[in-house]
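Form predicted on its own, single chain, as structure tokens, below.
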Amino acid sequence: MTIVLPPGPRAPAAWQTIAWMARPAAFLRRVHESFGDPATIRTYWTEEPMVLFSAPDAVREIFRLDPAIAPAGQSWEFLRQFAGPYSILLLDGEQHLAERRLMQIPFHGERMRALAPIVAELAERELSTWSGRVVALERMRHLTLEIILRVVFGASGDHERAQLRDAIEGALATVRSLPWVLAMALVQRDLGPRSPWGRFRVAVEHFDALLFDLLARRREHPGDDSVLAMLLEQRDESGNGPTGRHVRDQLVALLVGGHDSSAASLAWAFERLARSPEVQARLREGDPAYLDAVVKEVLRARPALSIAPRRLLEPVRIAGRSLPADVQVAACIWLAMRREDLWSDAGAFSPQRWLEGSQPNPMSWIPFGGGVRRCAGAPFAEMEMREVLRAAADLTLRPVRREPERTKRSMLVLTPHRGAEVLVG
């Protein structure tokens, strides 16, 4: 019996890929308006067709799929060259759960609360320099990377931080570029140092050399309170510590999850606040509940991630629909949080919605994914947003242009297409 996939765009995969990369929000909106829920898209992002779901019950079913039948790690296989074989992004089942437990340790309870003053200090230092026209995405990338270098890597010296910063930005610059990412998607092999994959490989090798040198020095001189120090203290059942490659892949997972995605969310926060003077005024009052509402609304209205995919190894039924093996299924984060039937005035930026009325269905607010794959660093990401926005409360922000910024894809995340241009002062 042949299983027919849900309807979707008939445009060639190449055109869908370009729309997926260049105008992701508009593409997803058109797909939903034209074909409903679920819908099937075909891009070079994955080899298989991808079926998008956004209704809460279907999202819940996807998050509960057995990883033996629907592994999530295989959906991110294209990240292997950078993320590495031990990355939580690529693992599934018991291996994934074991890594998740280890990586959650630094970001919960007293340990995470102890990091808040460091984040606040770095945010205040960054925002004190803002005046006139500011491209928030650029500045937030600098800030979130500085936070990672201090908090995660424990890089304290200026020279050490500068070396790591340059290496990280060198590795990420390629995959942030739309032409390069499209070329990497279309030509998925290394054709030498001038090819997209070759250039990326060289940058990753340079980054790895610096990182392994850092690990060797930290093993020789332990003692700081960074996340890296905690990772190096891990021991297995036999009392053995982690290999350098293992720790390296854990650090890269934290970097991938905590740098560009956090910077994108913060950039969207400034883009939204610049167009919402009444929200700025409320933030200046210093109400912690309202600050939390602003963070939640930014993550809802402008999520940094668009999908939480799984690759089907066996046929399954989701929301009453039979789906075959060898397709991707995805909880569409962007659609779930912008459906008019789930959110009143879904397109509006309204933090007040979180302070009045009934709370939303938990499967319709999923900025960090869900189930066992929910981002392990989500508590830290929300704390980071609170501290940055608290530090920004005294700024007066205005948009450079009247029209809101549309979304574009930068590597895995959705960013403001002009970088969140704001006027300060």
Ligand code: HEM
The other form holds:
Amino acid sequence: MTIVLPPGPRAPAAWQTIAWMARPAAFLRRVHESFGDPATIRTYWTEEPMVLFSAPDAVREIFRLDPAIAPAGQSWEFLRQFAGPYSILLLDGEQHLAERRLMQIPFHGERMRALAPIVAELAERELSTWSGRVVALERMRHLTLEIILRVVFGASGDHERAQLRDAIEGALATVRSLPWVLAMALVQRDLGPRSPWGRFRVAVEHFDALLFDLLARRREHPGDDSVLAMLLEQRDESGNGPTGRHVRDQLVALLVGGHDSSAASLAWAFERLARSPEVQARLREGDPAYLDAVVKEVLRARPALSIAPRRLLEPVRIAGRSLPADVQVAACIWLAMRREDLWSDAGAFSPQRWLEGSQPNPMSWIPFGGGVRRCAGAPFAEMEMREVLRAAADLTLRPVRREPERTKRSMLVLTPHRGAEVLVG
Ligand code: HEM
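The structure above corresponds to the form predicted on its own; please provide the structure of the form predicted together with the named molecule.
And the full complex, kicking off with our chain again.
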């Protein structure tokens, strides 16, 4: 018996892909209004149709799916060339859990708290340069990469950091640009160094050469307290250390997971704050609970990622609905946090909602996804946002234009379409 997929837009996949990339929030809102929950979309983003769910019970079921039946690694397949075969992003099952245990250690508890002063110092240095018109997204990309270079790569020398920064920006530039991504989706082959895939390959080769050089130097002179130093200390049961390739893939996973998503979330924070003078005034009072509420509300009202997808290898039932193999099923992060039946005045930016009344259903606040794939850097990301917003509390921010910035997609993340333009001072 053929299983019929939930309804969804009939427009061709090409059109849905353009809406998904250029106007993702408007697209998701329209799909939800027209077809309810669940709904099926078809884009070039994934080979298979994708069924979106946003009700808390369905979201919980998705996060609890057995990874043997519903792996998440395959959703990152398009990044394989950069992420590498040992990447936590691409693995599933036992191998994935083993990588995850290792990678989470520095981003939790005491170790993570010890990183906060470094993040605070870098944030204060960055924000002290702000005056006049600032495009927050550009500055936050710079800052979050600086944080990763220091904390993760342990790159302390100016020259070393500048070289790595250029190589990383080079590799990410292609996959951040909408025309290039569309070209890569259409022509799925490397047609030489000037073609989209060719440019990407050359940039990744350049990045790899620098990184392997850095690894060789760190093995010779170990001893800082970076995440890289910790990764190099890993030993398997036979006492063998990790290969360079393995450590390289772990570093790239942290880079891909932690750079653009944090920068986008912080850019949205500035976009919202500039339009909310009363929130800026409360932040200036320095109440840590209010700061935390602002971070939670930014992540709810303007999530950096729109979906947490899993690919079905076997038929399953979710929320009483049968789904066949060979479709993607996704907890729709954006919709779950925008549903009027789950959040009062869902479209409003209101940190106050976190300080009064009952806490939301945990399956309706899901900016970091969930289950065994939940963001490995979530506590670090929240700490990073708190430190940056604390450092920004003394600035007076105004929007360059009154109307809110709409949402566009940049590689995996949702960003303000003008990059969060603010006037400072
Ligand atoms: C506000 C910033 C961030 C947001 C909104 C965010 C969000 C997410 C989401 C939605 C996922 C997929 C979860 C799922 O499929 O259920 C994810 C995965 C991941 N994130 Fe984050 N993230 C952020 C920052 C970071 C940081 C700072 C790091 C590391 C330093 C990081 C590392 C990762 C990794 C390694 C994964 C893959 C986990 C796995 O597959 O097991 N993220 N993140």
